[in-house]
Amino acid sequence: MNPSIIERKERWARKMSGKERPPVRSDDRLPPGQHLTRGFPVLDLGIQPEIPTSEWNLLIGGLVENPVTLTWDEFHQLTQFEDVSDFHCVTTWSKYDCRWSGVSFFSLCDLVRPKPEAKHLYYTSYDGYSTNTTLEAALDDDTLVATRFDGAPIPREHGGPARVIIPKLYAWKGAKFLRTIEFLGADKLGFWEVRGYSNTADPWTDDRFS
């Protein structure tokens, strides 16, 4: 297994056992240029596909030892994970204390076993959306593929039945209506990245556009 995955998974395990707190990114919980909202605005490509869970599949492949296609039932047979995190949209709003449930990215890595040369991820969605991150960015304590929000199934307008949550990046990096995750050796830009949005998307450095 990639040494970076082992190190980060050990940190995640310490967090889950209560032996380690996640690192603080900023003394101010609200990143620069953001304002707090109590609502949950809806932003998408203008398409909200209706995907019955009986027809939903998650394909994970690329540079992995064990590519898989998971049905809804198979996905929920994996270890379930719940985490509370903040949500930062590039359109300048943030929402605190979002409770997401699903499968930790570490559990997915255990399942597919990324090859050492895997450095990047490319995500595609049922609505035609795509985005990308480094593997390192996804290997964080609070990254997951979520199917529930605040104790209920994620509604269609917020990306259900499943979406990616990477709280330490702007939210466009968390693909709604998730369909595939591909492990790559080289970077591949997604929908907004080829249209001038930042490739790294760090809210704490106001990293919105390339």
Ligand SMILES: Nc1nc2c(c(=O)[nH]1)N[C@H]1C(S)=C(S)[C@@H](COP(=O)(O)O)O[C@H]1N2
The other form holds:
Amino acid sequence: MNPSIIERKERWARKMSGKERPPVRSDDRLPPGQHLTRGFPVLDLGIQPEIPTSEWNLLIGGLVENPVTLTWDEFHQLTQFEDVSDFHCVTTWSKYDCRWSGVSFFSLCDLVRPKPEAKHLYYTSYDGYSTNTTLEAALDDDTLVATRFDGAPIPREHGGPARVIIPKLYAWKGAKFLRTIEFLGADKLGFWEVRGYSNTADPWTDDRFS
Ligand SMILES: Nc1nc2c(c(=O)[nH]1)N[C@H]1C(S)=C(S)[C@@H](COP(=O)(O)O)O[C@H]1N2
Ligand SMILES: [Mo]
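Given the form predicted on its own, corresponding form predicted in complex with the named molecule:
Everything in the complex follows now, all chains and molecules, and the chain you saw is the first one.
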């Protein structure tokens, strides 16, 4: 693991042990070109699939030692993790202090054990959406697969039963209605990435389009 990932994992371990909640952002929280919204806009492809939790599965596979297909119950047997983070949509709105809970991405990695050749992730959703990130970008103390928002199940329009949250990237990198996560050796572009959105999607450098 590279040093910055070790640092992030240590930050995560402190959070998990309840010892410390290190702030990820200073007072300067609003990325360039963004404005703060108080509501919670809904962005989707015009489809909000209804997936009963009894039929929900999360498949995590590809270049991992231990591929899994988790049922809703199995997912909830994993250590649950709550975190508060900011949310930045490329259409210029940001929402502060979103309280998500679910399973942290480090916990999911401990479960599936990525192979050394795994460098990229490809996420697919029940509405036909897809997106991609590097493994390195997802390996952070605030990345999770969330099933709850503000203490309640994530409403369907916001991507329930489960969605990915990667606070340090623009929100299109977080798949709502999550269905699969695939670990890959080579990059594979997702829905918006093939349509000209940035592949790296860093809100702090105004990195919107490629
Ligand atoms: N499955 C799926 N995930 C998705 C999208 C989508 O259309 N389908 N839109 C993305 C975009 S562009 C944003 S800004 C956020 C919006 O999340 P929200 O609707 O909860 O605000 O979800 C992202 N994840
Ligand atoms: Mo977005």
